[in-house]
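In structure tokens, the next block holds one chain alone, the form predicted on its own.
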Amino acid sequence: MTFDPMHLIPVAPELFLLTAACAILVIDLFLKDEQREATYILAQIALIGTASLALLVGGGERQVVFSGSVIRDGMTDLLKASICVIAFGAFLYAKEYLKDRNLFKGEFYTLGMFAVIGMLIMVSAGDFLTVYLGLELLSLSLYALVAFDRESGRGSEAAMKYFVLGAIASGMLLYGISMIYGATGSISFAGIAEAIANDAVNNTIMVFGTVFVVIGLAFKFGAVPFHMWAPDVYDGAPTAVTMIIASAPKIAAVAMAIRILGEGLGGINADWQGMLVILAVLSMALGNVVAIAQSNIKRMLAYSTISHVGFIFLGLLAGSQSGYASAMFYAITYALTALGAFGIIILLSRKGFEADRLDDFRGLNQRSPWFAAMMLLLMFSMAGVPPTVGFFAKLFVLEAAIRVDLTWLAIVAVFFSVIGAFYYLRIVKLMYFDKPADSAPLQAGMDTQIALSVNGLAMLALGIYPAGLMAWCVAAVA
């Protein structure tokens, strides 16, 4: 078999971030700390031009290159750019808060640009290996920066948490993929869909690898009951990092799903079907039940994300075509607004003092009339109030459940959905009719107000013209 060097075109987002990664590490071991902007700024561009890479070498047909190993089509293209600009915001917000702390050094950003390439090659994978590794560089990374900040007892506690609890899932998906291979004689999807799709496999063995499969699927997801890690991990690592594992991740996790389950499994779809139905309902109970009972924001924000997580599910279980775009439409929507929601709470916070409860809320309105709304904004988007897109995100994923004759998840959806409103409302609440616990004002470059600014007014964008990106999701699934 011989090299291709036109094979490493489809790839050159991923190259180039690595290679950019790399880089700025070593450049960032000469730096002193007050020139540590150039470091941000660096990675900053290296994002920018991994987005501008895969929109650029997107387009036209689907390719497969590597022996199966890496495809590059729709959906690699839209969620490769998503990651990016999600990651590139994920920065730009973290950017004072790291500062305020002593904790504004080089090695975020470069775990940061490591975790994106993971994400990246988990998006554009062709069979388990590819996957495996996107995904292990991905919780590697994420481990080392849940324990960032080397001071912090709770963050050291949540990233062991975290590691040891990742470390069960991955070894679930690892025996998952073994027994898959057992079954079919391949790791790759099109090769499993072909031995499926012929009949040649050991049924028994097939729907074991698959529930083993699902169980990693589901802790990457944070889903019932495999959600233990969430609250913790949000709660003890500082809020900069929460705000990285809230967003970006769960899009690299819908295109994991998809590649798995569409691409491999499809042919199976009654057997992970059924599995899914059980992980969205205990999901959307859990997540939005407990919420309410949370007197912490990141805590509730760590369940709230469970709960759409069962949403995102809803979409994934109708394996339809319409039912993995609007996955693919909630994921970057929820990413888009769980990136807006931490940005504030980093907008409350200040040296020495985290505005980690929802009594750090009060009187918002009174303090910056402007980013109060903003907030509202996202709260009503994640609560799924229109004219939100939030609430297209929900109608989306709802259409498609009953398409597929699932009528009563949907109904069990929007009653859970009603509920989780509880506890969103109670932060508009908060902002607009309680008085100021904090009277300080808000600090922040006016690039972070800019940013905050356009990730709020988003929300309604998005939710007032919902085609074109929805368009671009069935596109990419086409």
Second form
Amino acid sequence: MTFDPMHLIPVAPELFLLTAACAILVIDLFLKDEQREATYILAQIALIGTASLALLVGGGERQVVFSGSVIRDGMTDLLKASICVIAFGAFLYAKEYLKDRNLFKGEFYTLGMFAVIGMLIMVSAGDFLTVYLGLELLSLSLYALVAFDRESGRGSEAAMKYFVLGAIASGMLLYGISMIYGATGSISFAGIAEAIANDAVNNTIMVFGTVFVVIGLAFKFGAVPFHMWAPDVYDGAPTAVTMIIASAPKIAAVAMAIRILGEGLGGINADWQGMLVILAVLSMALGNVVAIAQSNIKRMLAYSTISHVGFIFLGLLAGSQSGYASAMFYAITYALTALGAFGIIILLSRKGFEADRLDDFRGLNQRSPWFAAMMLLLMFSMAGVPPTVGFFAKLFVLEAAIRVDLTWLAIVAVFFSVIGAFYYLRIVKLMYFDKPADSAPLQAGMDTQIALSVNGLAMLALGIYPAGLMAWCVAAVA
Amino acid sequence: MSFEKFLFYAFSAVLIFAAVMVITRRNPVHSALYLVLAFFASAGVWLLAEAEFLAIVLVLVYVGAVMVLFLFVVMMLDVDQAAMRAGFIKMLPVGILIGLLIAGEIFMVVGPGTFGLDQVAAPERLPADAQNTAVLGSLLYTVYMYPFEVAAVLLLVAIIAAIGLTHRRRGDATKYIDVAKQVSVRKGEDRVKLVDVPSEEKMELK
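Next, report the structure of the form predicted together with its partner chain; the form predicted on its own has already been given.
And the full complex, kicking off with our chain again.
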């Protein structure tokens, strides 16, 4: 293999962010606590730079470099840019929260950036080895972030649970990969697809391996019955970290699923479709029903994530171009919605007070009509009420499912999303029709206020004009 | 049975025995030592598969470095045995059931029916001068260069995470000796402090 420097261009976003993260790691050492703001600003600049680089080197033909380890195509351009934007938002919302809790340290930003690098690697991985390493890079950074608040016993407990279950999931994934390698003799997605197309594989081994790979994926997504970690981790981690876990990694997971199941195992679509149907139905059912019983909003959003993962699977299991595009659309918009919802939770909390109970939302309209309206939009979007973007996201995945003759599944999905609407609308009711329990004014910097407003209004804007993003998603998988 | 086959089954039997002991021993130190045995046995299996370099690295890295560190940690930590065993018996039937189920499924798939010699031909013997270290090295730095670099980043994150989670800046509780300060003490004004104490009034006795 000869080395061509041009091969570095498709991985320019990863290289840039890695260099920036290492530089910031060193610069941070020389800063005094009161200068810590500089780390934050540098990290944000690095993320914006990465997003623009991803778009800059993007476009045009699909490129495969590094002996098939890296793929750059429409999907990587779109997803890399959206992951960076979501991470940018998360860093922005997190700043005040971290400062109030004495957690405003450089490690938060370096670990966060390394998590983003892991996601970028997953998005553009061309073989099982690279996707696995990217996933571990992401997971390892997240485990450390969950335990970031060392004073908090619940944080450490959550990190431990996340770590142990994550390690089991990685083991499952690796075992499945080894089986698929045994059957096809290849770890690159193109090689596996070719082996399946040539009919040179033992189907029993392939399906056996696929089961384990799907279990590994389901663990990372947090799909039922592999969801047990999600509520405890969401609840135990500092809200700023929960926000990161709940948003951008879902986009990376969708990319990973499309690469593995679509590009690699596309030939045995009929075999994994059934597995995803089970995961999707269970996730939507359990997520939506159990969320009703929660009084802690972080736990409620954890179950809500589980149910949304069911919807994402609905798009993936269709196994068609439109299915993948709709799953991608769903993941991006969901990440944006979750980001905003956690942003509002952070806005409500302040020094020594976590606004993590549903009751903390009582009478938000009287305290701040504008942010109550933003939360209203975010909750409507999660519930799937038109004209917010959540409605169209659900519509697209349902359409993809119906197109592959899974109408019964679409009906089940609609049924559970109607049940799910209850607990989103309950928050709206608490905000608008209840007396505030706490009349302290909301404290937030101008940047947080502007970002939250943009985030909330984006729900409406994308809902009124979903065609642009959807067209981008469709072009990305084509 | 050829001698090679005998060796394979012997190593495999030791490996399975050691693996079972790892998870059933009460004393974590014993578990760690059985894990060492398991590593040795799997190194033996790898040797039979002609992966000499990997077999040696497994012993050097895992037994020599990782497990030694592991043993240190296990001995340092005061693990509460009773708390760890709580719920063990209650969960045992479910665990055994699921374990047997998965083991049965694996055996059905990975058995001779699908991976037997008539299904997958045995690889040809390598010549005596085959260099699998050189092959590994050249593959690692050419074909698998990108994953190799990512693995390096992964290790960097592990370092940052470990330091970030355990490093505590000590406050005033610990008194450090600053040698530079000690040396630069000047004879007159730093060592001796003259205090002007006002003279006491003569006390009256009652």
